[in-house]
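Below, in structure tokens: the form predicted on its own, a single chain.
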Amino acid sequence: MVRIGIFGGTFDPIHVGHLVAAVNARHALGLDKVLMVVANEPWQKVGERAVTPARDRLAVVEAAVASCEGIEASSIEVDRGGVSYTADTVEELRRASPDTHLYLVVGADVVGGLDSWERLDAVRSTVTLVAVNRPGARSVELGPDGPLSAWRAVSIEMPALEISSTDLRCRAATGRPLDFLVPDAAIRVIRERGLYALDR
């Protein structure tokens, strides 16, 4: 069977502490591959902040992984259009895919937040939920009173990566160098397209 990983996020942008928790889940769990899945319109985003526009993300992360084996950008949420719902992305996953085992990868930080998420049920009965731990963050409990009781789950973890794309849109925004934060290719596409500048 095969085993495909789900990593979403609004990548706004990618970096280099994405790029570690999807190659780190892959090798964790032996999946044939991670999909970075780009959010079209981020739900969680509306109201919050302007998000970069989705194709830019998209342009962003296509460049950052070009060179990773096992991790693919994905459009299925830009394609789709719209607000975007894991639950819409798993169902469409699942019916292009009917043998396939669908990990959803996600941070530790958004297990407390998933009974916020559309369609919950659906998601929990069609994954196998993989938390993300970062040492010196507090660690996921999978046991039978834990939050994650009611689904399939595991956690691995990941080495301490103090990365947060909101620094890095104030450092490109303020002509600060994005070295060894985003892949180099990733950079290089930020700057052709003008991404973050406080001019835009």
Ligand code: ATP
Given for the second form:
Amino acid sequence: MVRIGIFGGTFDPIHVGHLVAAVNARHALGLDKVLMVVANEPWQKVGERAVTPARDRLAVVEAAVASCEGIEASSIEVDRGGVSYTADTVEELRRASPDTHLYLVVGADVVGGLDSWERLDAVRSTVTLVAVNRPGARSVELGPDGPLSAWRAVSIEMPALEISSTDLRCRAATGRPLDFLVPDAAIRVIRERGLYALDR
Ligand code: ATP
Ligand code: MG
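Given the form predicted on its own, state the structure of the form predicted together with the ligand.
All chains and molecules follow, beginning with the one already shown.
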């Protein structure tokens, strides 16, 4: 059975924390590929701050994963348009490949907020959740008393990388470099498209 990882995010911008998480999820679970699913309109973030246009974020993700075997950028949510719900995405992927085992990768900071997700039952019945450790977030308890007791869930470990897109946006805005925090090819696209006021 084909095993596909779904790693959703705003990726504003993508950074090596995302990439290390994706690569380690793929390795630990023997996934055929991991899709970096770029949110079109992230419902948690809309209205809170200006989000970079989805096509720009997608182009930066495409550049970041171009040389990374088994990791792919997915435009499924950008193509669908509107507000992005993971439930729609997993249902669409399930319809497209009924015989695929779907793994939904999330950082530990996301686990506590799952209860607020749209049509959570549809997500829960369709995927195995993969929790990845993240600095600043409590490590995820998988037992019967933990937050994921109603899920098929596993956890994977990666080297703790204290990197966030919020910090990167702040770095760029204050003239500090993104080098080695964001892959070179992705930084080139950020410059070409004039995003994050990098170097200005
Ligand atoms: P922001 O600061 O804008 O929220 P972010 O760095 O959290 O950005 P997101 O696009 O919100 O990035 O996150 C997408 C997914 O990647 C989430 O599941 C999140 O938990 C996970 N993730 C982000 N950064 C890391 C990291 N450094 N280590 C592990 N997981 C991460
Ligand atoms: Mg985040």
